[in-house]
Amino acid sequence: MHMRNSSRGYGAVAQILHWLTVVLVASAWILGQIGEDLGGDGPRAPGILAHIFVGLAVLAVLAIRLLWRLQDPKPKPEPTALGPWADRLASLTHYLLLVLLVLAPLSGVAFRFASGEVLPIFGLFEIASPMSGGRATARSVKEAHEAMANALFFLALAHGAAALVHHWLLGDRTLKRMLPGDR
């Protein structure tokens, strides 16, 4: 397996970062759904801390992905039977996924700060909230965070479903390009 992208597919680094993002987003979403039920009370409950850890990991992996992309451009889109409208929709979906990969975790940080809580950074140190805790603001930010996290999760599911449609119904290489061993 090649480390770098080729004209036919994604290299090992891009694939690892992509699938790691998938696992992190799914984990963050699940922890967000059940985190408060995992024991403990309040803002330092283990499930909440795990959710924050994974959300920050999403941002860290995204930063690495974007830096990698700057020096290793992605392959050209795979020609499909669907035509140019599908390429535009795929580009829009990828753009929205990137925006939500940034905004969902950052809105979680904003919620933490709006609640007046510290932000634990991977268990290494904490950043004190620069805001005083206001219930109405915190509630609004929490709702925005949940909406963006849900949008990210379900858009990612749609993205995965589209890859399966390309693979099983259209028979093209769209999915194979992001899997190991396709050269």
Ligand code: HEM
Given for the second form:
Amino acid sequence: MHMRNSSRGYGAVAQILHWLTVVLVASAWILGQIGEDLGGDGPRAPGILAHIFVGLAVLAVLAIRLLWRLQDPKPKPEPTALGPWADRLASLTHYLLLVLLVLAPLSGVAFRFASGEVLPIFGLFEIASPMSGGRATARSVKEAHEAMANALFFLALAHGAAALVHHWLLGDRTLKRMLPGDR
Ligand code: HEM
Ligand code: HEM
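Requested next: the structure of the form predicted together with the named molecule (the form predicted alone having been shown above).
Complete assembly follows, chain above in first position.
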């Protein structure tokens, strides 16, 4: 298996970073929903700390992904039965997913700070909140975080469903070229 992308498919590094992001986003979203149920509530509850850990890992993996992308260009669009409009829609979706991969975690950080809480960085150190917003600010930032997280989750579901349509209904290589064993 090759590390780098070819003109026809994704290399091992792009694939690992893609699927690692999928696992992290799904875990962050689930922990966001159930975090409070895992060992109590409050800003230092284990579920919330795990949620923050995983959410920040999404940002870290995205940074590595974008740096890697600078010297490993994407493959050409896979020829499919749908034609160029589908390629444009797929590119727009990928771009929006990347934007939401930044906005969902950053709005989480903003919410944490707006609540006046410290931000733990992978258990290594903490950053004190630079804000002293009131409850109303914290509530609206929380709503913004929820909206970004949900937009990311549901757009990713639609994107994943499109990949399955390509695989099972159209029978093209779109999904295969993001999986090991294909170049
Ligand atoms: C892709 C990354 C992330 C996703 C998908 C995500 C998703 C979510 C979801 C779905 C909720 C529940 C919202 C609600 O019930 O109102 C939530 C809550 C929260 N998120 Fe995130 N989040 C992410 C990253 C982060 C990051 C990096 C932080 C950093 C501080 C963070 C901090 C919080 C906090 C403090 C809450 C409130 C928990 C509570 O008190 O119930 N999130 N998140
Ligand atoms: C949080 C979930 C997801 C995110 C954020 C995400 C993001 C992305 C992005 C940004 C790309 C563009 C290529 C790149 O930058 O490396 C991509 C490509 C791709 N994704 Fe995802 N994805 C997610 C989930 C999924 C799932 C669940 C599937 C399959 C069931 C999937 C299948 C694919 C395929 C097949 C490609 C290649 C498309 C092409 O060659 O045009 N993705 N994804």
